[in-house]
Each structure stands twice: as structure tokens, then as C-alpha cells.
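Single chain ahead, by itself, as C-alpha cells, in the form predicted alone.
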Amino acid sequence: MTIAVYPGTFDPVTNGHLDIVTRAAKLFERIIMGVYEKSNKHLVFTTEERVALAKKAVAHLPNVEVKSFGGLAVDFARQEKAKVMIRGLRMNADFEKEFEMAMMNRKLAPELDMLCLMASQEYQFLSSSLLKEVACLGGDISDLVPEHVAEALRRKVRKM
């Protein structure tokens, strides 16, 4: 059984993201959503909330569960005994910054294997930053998240 790890904050989980996971979930036997739980990002959610948001976005996919981790990507990997790890590609950009991380992770786990998938088109220019800056300043993103985490994301707003 080939598994695959797909990392990240996740700090909301979007509609892009599932779209990622959804497609690998197509093409290996087992996928874990690792939820990283610590990040220089400035993070609106805990780390329960976004396991929790993101256990329910992929509650229809069989073969993927989701889990929180602490330290290198590589090493949740290895802990999970996966093969591949799983990244999505929106832009320019993010082949820089993937491409980097992937030379990295191959030299601390050459065992591992990185797979990108590019974003489909309706989701190149979504990251959850900008998608909590919208939420932040009252903008729609009911098409850009699934119900659950637009509602969650709402209440926090409110709280700010």
C-alpha cells in the first residue's frame, strides 16, 4: 500500500486544498492530511480547530485521514511510513519556494518522494492568508470554503 502525506497548516483548510487532496486520493491508497501544529504564520485557528475543520471537509473520502504533527514534514512522514509527500502548486511562486523545500526534504529523506499537483484553474490565486483577509474585511468567501469552516471562520472574525 503506497501512502502519501499531505502537510500544512491548513489555517483555514479551502476549497483548493480539498481539491489537492481529492485528486491524490485518486491516486494512492492512503493519504494523511498532516496538520501542522506550530508555524511563523499568524494562525486564527487551533491546532484542534483545524484537525477538527479539516476531519469534516474530507469526512467523504475514505482514504484520507487527518492528523496533527509538531516538527519536520519529513519525519511525520517517516512516522506514518509514507512514500510520497503531497504539495499543491498554484503559481510561479510556489515552485520556487516547493522546489526549494523538495531539495531540502530530499536531502533529509531521500527515501521520500514529492508529488505536486497544480491547482485547478478556479483555485490559483487562493491561499488561506488571503482568504482570511477577505473574511476579515466582511467579503463573501462562501465559494471559496466549505460551509463548516466559512461559519467557524465567521465567529472568529467577529471575536477580533
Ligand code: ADP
Given for the second form:
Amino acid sequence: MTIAVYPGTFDPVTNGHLDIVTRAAKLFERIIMGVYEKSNKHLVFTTEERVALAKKAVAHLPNVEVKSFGGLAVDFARQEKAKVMIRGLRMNADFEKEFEMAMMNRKLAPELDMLCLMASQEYQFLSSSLLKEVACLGGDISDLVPEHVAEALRRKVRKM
Ligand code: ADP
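Show the form predicted in complex with the named molecule, please, because up to now only the form predicted alone has appeared in this conversation.
What follows is the whole complex; the chain from before opens it.
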């Protein structure tokens, strides 16, 4: 059985992430989405909230699980016995960062391979950070995230 991990911050999970994980779920027998606990990004949701939002978003995909992890993504992959790490690539935003990360990960864990799936056209310009900015300013985000994520974001924004 080929297991793959899909690590990320997922603050919060977007339709762009879900597009990647849905496509990856057709390629691998088991996918574990890894929600990174201690991102140095400015986080809006707690780890528990990010995990709960992602779990609900992938509940219809029987071979996808969601777990949180701390430390190196390659150690998380080893712990889950994954041979592959999935990442999503948007046209301009991601290539250099992902390439650098893939080279470092190859050094740290030569047995693990990175698989980058190209973001679908409609999500090329969708990022969690832009989404949060738009939500904070009262913009309509309903096409960009599942309904429960949009609702969670609206609740957060009201408290901010
Ligand atoms: P990270 O902090 O690891 O970049 P993110 O939650 O921002 O975590 O993203 C996780 C993964 O999903 C990364 O590989 C990122 O490039 C990818 N990703 C983010 N947004 C999109 C999108 N709109 N379409 C496809 N992939 C995406």
C-alpha cells in the first residue's frame, strides 16, 4: 500500500488544498493530511480548529485522514510510513520555495519522494493568507472554501 502525506499549515483549508488532496486520493491508497502545529506564519485558527475544519472538509474521502504534527515534515512522513510527500504548486507563488524544500527534504530523507500537483486554474491565485485578508475586509469568500470554513472565518472575523 502506498501511503502519502500532504503537509501544510491549512489556516484554514481552502478549495485549492481540497482540489489537491482530492486528486491525490485517486493516486494513492491512503493520504494523511498533516496540519503543522507551530508554523511561523501568523495563524488565525488554533491547531485543533485547523484539524477539525480539514477533517470535516475531507469527510467524504474515505482514504484521507487528518492529523497534526510538530517538527520536521519528513519525520511526520516517516512516522506515518509514507513514501511520498504531496505539495500543491501554484504558477508563480510556489515553485522556488517548493524546489528548495524538496532539495532539503531529499537530503534529510532520501527514501521519500516529493510529488507536486499543479493547482487547477481556478485556484491558482487562492492562498489562505489572501483569503483571510478578504474575509477580514468583509469580502465574499463563499466560492473559495467549504461552507463550514466560510462560517468559521466569519465567526473569527467578528471576534477580531
Ligand atoms: P505551507 O505553510 O506548507 O505552505 P499551506 O497551507 O499554505 O502550507 O499549503 C499547503 C500546500 O498546499 C503547499 O504545497 C501549498 O503550495 C499548497 N497550496 C496552497 N494553496 C493552494 C492552491 N490554491 N492550490 C493548490 N495548492 C495550494
